[in-house]
Each structure stands twice: as structure tokens, then as C-alpha cells.
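As C-alpha cells, one chain now follows by itself in the form predicted alone.
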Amino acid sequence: MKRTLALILLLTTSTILCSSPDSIKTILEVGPEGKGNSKAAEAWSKITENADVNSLIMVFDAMDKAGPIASNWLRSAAEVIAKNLEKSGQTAIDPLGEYFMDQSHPPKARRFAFELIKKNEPITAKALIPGLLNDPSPELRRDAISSLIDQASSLKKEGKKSAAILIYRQALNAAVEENQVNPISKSLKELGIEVDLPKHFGFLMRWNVIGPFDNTERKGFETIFPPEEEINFSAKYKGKEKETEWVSLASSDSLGKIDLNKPFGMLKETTAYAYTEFESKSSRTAELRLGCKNAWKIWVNGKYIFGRDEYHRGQRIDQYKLNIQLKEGKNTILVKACQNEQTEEWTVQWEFQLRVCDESGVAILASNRKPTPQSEKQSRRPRRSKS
């Protein structure tokens, strides 16, 4: 009888393991707009039913190649499997730890593995947190940075100014996300230390700009204007209503916003270009991270990178992430920004913010970077032109 039960158990386990790869493949094939959802739901049930530690790790490994929608299915499956393992008294800490420690895995998946470790082994997780301060994954840095912020805050309350400043600065050196950088910067300012936020993030603050060119009926996005064919600062071109020429534009905005309304006025149905040069100390991969609520295109070293023909859908730091290859020495960056015909108050912004960083969000500073421009007094925006 015992032998029969053992055989049944072995056959059941083998069946689960054999079906898991097929089920995972089905989930990986799920697409946008509900494509493959019904099959994914069936596959999800097969994966989670009577699953063991091996199945859990198989699900995590699948996250390495999963898209956003498939990742959601896999995360949900992993949560259920982990919960069931906990109920049965089993632990997956060792394999989850191996996955979490391997920095080649996707950041969000590693963070999820850490959350499962924290839930089951909170003391172990707490001991791991300080070592995550310079992890390549911003998702895993958060706890370590938060811990330093708490320490610095306590020192500040105790009147230990110098110690608080040191801890805040250590936290700032590791912080790459706005919701942590800003409060650290504010706390340091209260302690008499000014933080150069544009430099910290790596925002590009000094540009040469030219415009306005025409964007009537939103045709400017696809129209090839002279700056796309040549960069000649002494040249003048036919613009929308008058001759255009290159002018310098430097920003003092704390988050690097380049406001095209300043040199050109608050125009509508117009197009402008911004050009800058970035001196890189070496040849390397990097990311351009853009925030922009207007239609835009970007070229690096004359090569078209990407663009979006959309208007006024909101703007935030690191809204778009573009992989680029920097060469040693001079690199050219050209941005095209189009303003449409809408006249509502929330459509007046004609601006962008652009920074250069590594894949974790740490700034890459140009060797030719000049000091961040001094802050200017806030002034009223000029009246919108009828052009």
C-alpha cells in the first residue's frame, strides 16, 4: 500500500513538472487587449495547483523573459505558490535567495523575491537591507535609502547636525528616484547644504535652440526642417512667419526643464529644435531619459532614436527611457518638440527635460559639463501669441 502511494505521489509530481513548462509558455504568449487571457487563466490554474518549490523557481525564471502582462500573471502565480508552501510548512528561502542575489535578473522580479523573503524571514531580510544601498536595481535600493533617511532624521532631531549631514549625503549618493531625492535635498537644505539637483540627476541644462517652424494641422512632426539635415549655427532659415536662427538657452530649473516658451513666446502649432553636445569619457551604453508632454523626436550622433506624436498626456521625470550608445569624445543630441493647436491653460507648456544616466538611473556626467545655471527670479509668462 505504501509503495502504491509513493508511486502515485511520484507520478503526480512528474505530471506537475511536465505540465509547468507548457503552462508557462502559454502565459508568456499572452498579449495586449486580452489576447490569450483565457488560455493564460487555464495555464495559471495548472501551475498553481499542487505546486512545489521547483515550480516556484520555474515561475521566477520565466519572469526573465516575460512582458508586462505576462509578468503580472507570473507574479500572481508565484504569490499563490509561496502562500501554499508556507501553509504546508515548506520554505523556499534558499532558491529565492539565489534568485534575488543574482543581479542579472529583472529588477522588479528580484524585488518581488525579496518581498517573499521578507514576509517569511523578516530578520534575514532586515540584515540584507544595508547591503542593497548600491544595488543596480532602484527597486531594491529603496529600503536601504529609507533606513538612512530615518537615521539621519533622528540625528537631526537630536541636534547632531554634522552626523545627520553625512548620513543624508550617503543616502543621496545612492538615491535615483525623485520621491527620495527631493526629501533628502530638502532636509539637507534645512541643515545649510544646497544640493545641485540637475547635476545629481544628470539633466542637460545648456542648449542651442531654433524655431519656430510650422506645425499647422500637426504636420510638423513628419516634416523635415533644416536642423534635421544640418547643424549650422550661423545659418538662418525660413520659419513659420519669420526668419529663424539659433539662440542659446540655459535652464536653472531644479528638474532640468527646458522651456521653449522663453525664447519663442507662447506659440501654438509650432515646431522647434534643441541641440547640445555631450562629451563622454569613454565609449559605453547609456540611457536617455526624457519627460515631455509635447510631440517629440530625438537623434543621437545623427541617428534617429525614437519619437512620439502625442500631445499633453502629462509629463514626469523619466517618462521615456531610450537606450543609446555613447562614443568616446563628442556626442551630439538633437531634440525636436512640436506644440499643437490646443489653447486650454493646461496645454501652454512647450518644454522637455532630458538626462543621461546608466540603466539604474545613476547620472552619467559629461566631461564638458558646465556649472548648473544660477536660479532666476520667477517671472510671469508672456502672453500667448495668436500665431
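What we label the rigid core is the largest C-alpha set whose atoms superpose within 1.5 Å from one form to the other. Residue numbers count along the first chain shown, from 1. Keep in mind that what you see is a predicted model, and the values were worked out from it rather than measured. What changes on going to the form predicted together with the partner chain:
- Relative to the superposed core, Leu96 undergoes a C-alpha shift of no less than 2 Å between the two forms.
- With the core held fixed, Leu85 shows a CA shift of 2 Å or greater between the two forms.
- Superposition of the core reveals a Cα shift of less than 2 Å for Ser283 between the two forms.
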Given for the second form:
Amino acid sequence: MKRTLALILLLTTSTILCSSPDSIKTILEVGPEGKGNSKAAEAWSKITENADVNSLIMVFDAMDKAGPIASNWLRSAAEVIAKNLEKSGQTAIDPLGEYFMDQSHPPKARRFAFELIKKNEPITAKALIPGLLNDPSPELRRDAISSLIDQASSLKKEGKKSAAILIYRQALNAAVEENQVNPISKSLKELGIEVDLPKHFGFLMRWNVIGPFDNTERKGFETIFPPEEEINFSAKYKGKEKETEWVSLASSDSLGKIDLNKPFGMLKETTAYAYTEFESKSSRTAELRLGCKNAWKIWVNGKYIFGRDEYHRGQRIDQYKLNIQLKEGKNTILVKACQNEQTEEWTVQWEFQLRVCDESGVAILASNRKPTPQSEKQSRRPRRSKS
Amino acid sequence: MKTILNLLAALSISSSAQLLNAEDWLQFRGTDHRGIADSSKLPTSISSEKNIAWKKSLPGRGLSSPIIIGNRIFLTAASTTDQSRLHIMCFNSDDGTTLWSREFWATGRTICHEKTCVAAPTPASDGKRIYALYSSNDLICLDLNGNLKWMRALMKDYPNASNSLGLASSPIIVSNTLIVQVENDSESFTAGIDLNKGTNIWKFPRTKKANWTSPIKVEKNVVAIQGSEGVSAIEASSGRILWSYGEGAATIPSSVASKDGSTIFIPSNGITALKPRNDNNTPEILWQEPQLRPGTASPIIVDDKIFIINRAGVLNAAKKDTGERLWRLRLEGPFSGSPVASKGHIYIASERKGLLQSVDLSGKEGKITGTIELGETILGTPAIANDSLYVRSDHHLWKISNPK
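Right, and the form predicted together with the partner chain of this protein, after the form predicted alone?
And the full complex, kicking off with our chain again.
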């Protein structure tokens, strides 16, 4: 009886091991608009049925090659396999630990592996947290940074200023998310240390801008104005109502906002362009992260990246994440920002905030970056006339 | 005990087709999108002491409604600081035990106004599968056991189909087609999605204007989709536009149809009662009442009356056939969710303090018959099934029912 059961188990296992690579391949082939969904569902069933620890790791490994949709299919399979293994008393801590420790794997997948470890070995997971301070996964960093913030806060309350500053600064060096960076910055300010937030985030603070061009009836978004065809700082062009030319604009805003109302006045139904150059130390992939509540388009090195014609629906740091390729040396960045016709108080903003960073959100600073402009004493924006 | 309950739940899952009945609450505002469950025996005078059957902790945030199939409750949520973790959970309605839960990574943008969240749309079900949509435009289909059947990353397919304030339209199933309405200022569309494959059966562009309303079923194969320009009726199976009403409509409260589908009540010029014609020509306007102007909550039809809750939190009753206003009753608002009703009573929870209120509609005027202060912000619409009311906040799901 035992031998029969062992044979069945062996056959089942070998079937799984044979079918899993094919099934994973099927899932990796899911495409846009639901392409491959039906086959992927069959593959998902095969992968999750009677799966063992090896299958779980095979699924995790496959995430290295998976796009966002296939990653979710695989994540879901891994979640079900892990739950089934847990029910049957099997542990996958060792291989999951190996996977988690290897920073070449996708950050989200490593975070997921960490959560599975944490579920089964919470004490081990807690011990691992301090070592995650500079992890490529922002989610993994987060816990380590929170821990440092707590420690620094305690030291601050105890009046140990120097120690608190050191710990806060260590936390800041690792922090990439606004909701951790800002409280750290605020605490450091209270302790007498000013943080250069634009530099920390990698916001681009110095631009050449030109405008206003027309955006009546929101048609300016699609209209090709001269800066889309040439960048010539000595040229003058016909603007919305008068001749327009390039002017320099430097921002001192702590979150890198480039306020186009400042050079052009608080206008409506207008379009402007902002241009800057970014010297990269090497050829590399990077992310442009934009926050903007006006319609916008972006070009890098003359290549159109993305655009969006939504107005005044909300803005936040890192609202849009755009993958770009930086070349070594000079890179050009052109932003088009359109203001619409709305007159409500909350539609005054004509601005954007743009930073260059890696996939984790860590700033990539240009080799030609100049010191962050100092804030103007009188930076308050005049109120719009109600007439 | 828990094991037995789980076993029973598992057995019921395997025979789900038999369990699908009129008591199920399959989509936003119920199976027919009218918010009515007249076969349920809900408490008519609610109180915290008597009627809270159980309270279940939830992860992250969410304002989607629960949907209920047999004795299982399905609910969505979104967690982590940027709400990029999407949850689908299944609970046993008897005691709130978690039967299973699944997580996914959002593939689209998750920015939202703080008052809404990524898990805003209510999932839909055909009794065999769950179809969950999020503001990130991830559309996920699971069977009732939590097995993944298909996925769509609609923001990958249509990169500008997003709203920086958040999307909230709930998908619905009509004529074996999942109707998904994604409308915003940049890339708007409505699509009919194949229930089995997750592919588009049809898709057409819509006006580029932010819109948070949900489609409603009008007849067997007819869906009404509402937007800033008005309302269009479409054939669910083909996407063919049958008729349009072009006098504009609200972009937050959704329309409601009469039980027989002969009249549609649209949040337009107050409320506009519209009678579709058999030949699909421009529908007839039966009445318009500018004073019946709903706030965020969608209107509801109970018997021969229409009820709307205005921005001030006042419940307005009017005759369904004429729009003649009958009475007003100030509730304790404000309200973001919509009312539901059973046996001549309306139930709705307020945003602040989560004050669940029951209102008796049977008299000459409305009367508040009971309240339960849930103590948390409630932004969603309750669901009714199994003689119970289910209400959710970001942090909890409550079952409200008569004491056993």
C-alpha cells in the first residue's frame, strides 16, 4: 500500500515538474486586452494544484521575466501555493529566504517573499528589518526607516539632540517616500537642521520657459508650437497675444513645483513649455516622476514620452512614473503644460514638479546640478482678482 | 466550530449554482441595481444593543459595497500607503469568518482624492464568478473559491483611462456581458467584456469628462449609461446604442429604473423621469422636478414613490408617476453612499460617525425608527441579504440583523 502511494506521489510530482515550466511559459505569454487569459487560467490551475516547495520557488523565479499582468498571475499562484503548503505543514522558509536575499529579483516579489517569511517566522522577519534600510524595494525599506524614526523620536524626547539628529539623518538617507521624508525633514528642522528636499528627491529646479501660447478651447494640447520643433533660446515666436521668448525660471519650492503663473501671470487658456538639460554620469535606465494637475506632454532627448489632457483633478508627488533611457552626458527634457478655462479658486495652479530617480525612487542627480535656489522672502502668490 | 463552518461554506461553494436565489445581492445596489430586497426580514427599528450580529476587521481602505451569494460575502479593499495592494476577500455571512482572501498588485495609477479610494467600485457576480474592478483600472475575475480566472490591466491597455480624483463606477452584468464604464477627462470608454475570457466584446469611446456614475440594467439586454451629456441606452450584448437623452445628467449619483424597466429616473434637471419608446426613438420625458436634486446618493424607488437625499442630507419623497413632492425628512448626514430599502424601510449610513439610520416610509411622512452609531466614516452603500444588512467602512464590515 505504502509503495503504491509512494508511486502515485512520485508520478504526481513528476507530472507537476514537467507541466510547471510549460504552464509558467503560458502565463508569461499573457498579453494586452485579455490575450492569453483562457490558457493562463488553465496553466494557473495546473501550477497551483498539488504544488510543492519547488513549484513555489519556480513561480517566484518566473517573476523575473514577467510583465505587470503576468506578475499578478504568478503572485496569485504563489499566494495559493504558499497557503496550501502552510495547511499541509510544509515550510518554504529556506528557499524563500534565498529568494528574498537576492536583490536582483523584482522588488515587489521580494517583498511578497518577505511577507510569507514574516507570516511563519515573525521573529526572524523582525530581525531582518534593520538590514533593509537601503533595499531596492521601497516597501521593504519602509519598515526599517519607520524603526529609525521611532528611535530618533525617542531620543529627541529624551533631549538627546545630537543622537536624534544622527538617527534622523540615517533615516532620511534611505527614505524615498514623501510621507516618510517630510516628517523626518520636519523633525530635523525642529532640531535646527535644514534638509534640501529638492536635492533629496532629485527635483529639477532650473528651467528655461516660454509662453504663453494659445490653449483656447483646450486646443493647445494638440497644437504643435515652435518649441516642439526646435529649441532656440534666441528665437522669438508669436504667442497667444504677443511675441514670446525664452526666460529662465528657478524654483525654490521644497517639493520642486515649477509655478508657471510666476513668469507669465495668472492666465487662462494658455500653453507654456519648460526646457532643461540633465547631465548624466552614465548611460542608464531611469524614471521621470511627474506631479501635475494641468494637461501635459514630455519629451526626452527629442523623443515623445507621454502626455495627458486632464485638468485640475489632483496632483501629488510621483503621480506619473515614466520609464526613460538616459544617455551619458547631456540629456534634454521638454515639458509642455497647458492651463484651461476654469475659473474656480482650485483651478489657479499652472505648475508641475518633475524629478529623476531610479526604480526605487532614489534620486539620480545630474552632474551639472546647481545648488537648490534659496526661497524668496516674499513668495506668497497674489490672489486672483474676482472681477 | 470554525472548522465545521468552513466545511459547510466549502460545501456550499461547490454547489453555488443551486444557492443562487433572489436573496443574493450580486452587484452595486443589488442584483437589479434598484437597492431593494423586499424578501429580506431586516430589523425595522435598529439599535446597537440588539442588531449588531458581528463586526469584522478589514485591511486597508475601501468604499465598495459587499456582494453576497448564498452564505458568502465578497468584498474588496486596497492597502499599503499608496493603496497599490488590491484585496478580494470572502467571508462566511454567519459569523464573519474569512473563507479566503487574495491579493494583487495594482498595475495602474492609484492616486485618489482622500475621500475616495482605490477600492471604490463594487464588484459584480453572475453567481459563479466575482468580477472586481478598482480605481487603478485592474479588473480581476475569480471563481467563488478564489481561483484566478482572468485579469485585465485596463490602464495598460488604455494608458490615459484614469482619473486623478479616482474612478468609482461599478461594473454590472447584463446579458452575460460585463459592462465597464471608465470615464474621465482624458480617455473615456464603455466596454462589454466577455465573462469567460475577459476580452472585449465591444468597446466605444465616451465623452472626455470625469464621471463616477454606474451603469444600470433597464431591461433583459438593455443597459443605461449616464454621463455629463445625459443618458444612453445600449444593447448589452453588442454595445449598439439604442437611444440617447441629451439634456445632461449628474456625474455622481446614478439613475434608477422602475422594476419593469418602463421608466428611468435620471439625476438630470433635478430628477427627470424618462419613458423609453419601443421603436428606440428619443424617449418621452414624463416629468421633471428641479427641486428633487440628489446630492451624492443615488435615488431609490420604493412602491409608488421616489426618494432622493439632497446635499443637505434631507430625504425627499415624491410621487413616482408625477414627481409631485410629498414630504421631507432631515436625516443626520452628510451621505456619500446610497440608500437601500426593504419592506417599506430605507437604510443609509452617514459619513460622519457612521450613523446607520432606518426610516419608516409607510406613513404620511417619513419617520426615523432607529439608529446605530458605528463610529467610523462610512462612504459606501449597504448590501442586503439573508435577512441582514451589511455595512462597511475602511476598517470594518458589520452585519446588522434581528437577534436570533
